[in-house]
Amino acid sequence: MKLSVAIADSRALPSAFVVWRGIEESIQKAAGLGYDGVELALKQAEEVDPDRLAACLQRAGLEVSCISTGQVYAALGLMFTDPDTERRRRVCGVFEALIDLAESFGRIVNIGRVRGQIGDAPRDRAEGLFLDMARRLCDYAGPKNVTLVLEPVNRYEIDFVNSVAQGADLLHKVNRPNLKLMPDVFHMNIEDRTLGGELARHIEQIGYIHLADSNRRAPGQGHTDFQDIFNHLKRSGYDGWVSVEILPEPDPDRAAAEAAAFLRPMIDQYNANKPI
């Protein structure tokens, strides 16, 4: 298991949900706190210079864990379920460019709220649009060895795919081996019956996990039982990334430090095959 933290470019909009801004500076800070990688929150692939990114990662000894796409929805207003042909063409192009970038950095691209709303449309219609776009992008990503990960998001933020079980059901319908689940334990705390148990039940479909406490702050600052989560993951044989996507409170540096101080010992024990 490896530990990552969400970061964005310094020019990202205020709505970008990350801990730090400024990619190169953030990478250095993450390395200093004991993170293994960074999750890049991007709205377009052009926001990063691949050569500079590669050099910075090499100096820090870090990896890119995932490219997350919340800003494709929040900043660009694009989504898979949009019935407008031109806007669907645009979101496909944005994702193809991010997949191209992920081929060299992380090989994982997330699908969060960009999967879209149902709204007033018939549910079957919205789901059909999602299935078409997801299959198209999975087929594009497959030869590049890139996995797409679908993140269930709670009902107060979106009306489509709220629970891990709903996400798993949609994966079966897409029927592509390089589409996996990306559970976020903050959203699970709202939507799912259990945390550790539900992760274990769907472990074969999980490709990446977001960690935040019950109050969306750093793990250890709320009431989420992370020991139970890690115990279930350990018994299930999970060996992928866990990434910190939290409120940058009371400030970004302290939030990142609190998360690392709480999680790093647990992950080191996890990887050493010791009880958590």
The other form holds:
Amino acid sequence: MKLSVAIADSRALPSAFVVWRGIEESIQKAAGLGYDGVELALKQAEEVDPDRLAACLQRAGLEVSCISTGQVYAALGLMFTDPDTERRRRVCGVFEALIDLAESFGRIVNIGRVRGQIGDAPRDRAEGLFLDMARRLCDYAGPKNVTLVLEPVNRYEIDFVNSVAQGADLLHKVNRPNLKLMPDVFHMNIEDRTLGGELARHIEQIGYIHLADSNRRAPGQGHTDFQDIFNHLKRSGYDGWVSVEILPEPDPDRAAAEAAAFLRPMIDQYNANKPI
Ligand code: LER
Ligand code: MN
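Could I have the structure of this protein in the form predicted together with L-Erythrulose, to go alongside the form predicted on its own above?
Full complex below, order starting with the chain above.
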């Protein structure tokens, strides 16, 4: 298991859901705190210079864990279920460029709120548009060895795919081997019956995990039982990334440090095959 932290470019919207902004400085800071990687929250591939990014990662000894796409929805207003053909073409183009970038950086691209809202549209129509876009992008990403990960998000942020079980059902409908789930334990705390139990139940479909405590602060600052989560993941054989996506409170440096101080020893034990 490897530990990552969510970061964005310094020009990202204030609402971008990351711990640090400024890609190169964030990579250095993450390395200093013992993270193994960074999750890049991008709205389009042009935000990064691949050569500079590769050099910076190499200096720091870090990897990109995933490219996340919340800003494609929040900043560009694009979504898979948009009834407008031209806007769907745009989101498809933005995603293809992010998949191209992920071929060299992380090989995982997330689908969060950009999957879209259902709103007042007939549910079948929205789901059909999602299935069409997801299959098209999976087929584009497959030959590049890139996996897409669908993130169930709580009902107060989106009205389509809230629980991990709903995500698992939709994955079956998409029916592509390179579409997996990205559970976020903050959203699961609102939507799912259990945390560890549901993760274990859907382990075959899980490709990536977001960690935050019950109050969306650093793990250890709320009442989520991370020991139980790690025990379930360990018994299920999970060996992928866990990424810290938390509120930058009380400030970004403290939040990232608190998360690393809490999680690093647990993950080291997890990887050493000792009981947690
Ligand atoms: C994105 O990973 C996420 O968890 C969303 O809640 C951001 O708004
Ligand atoms: Mn998340």
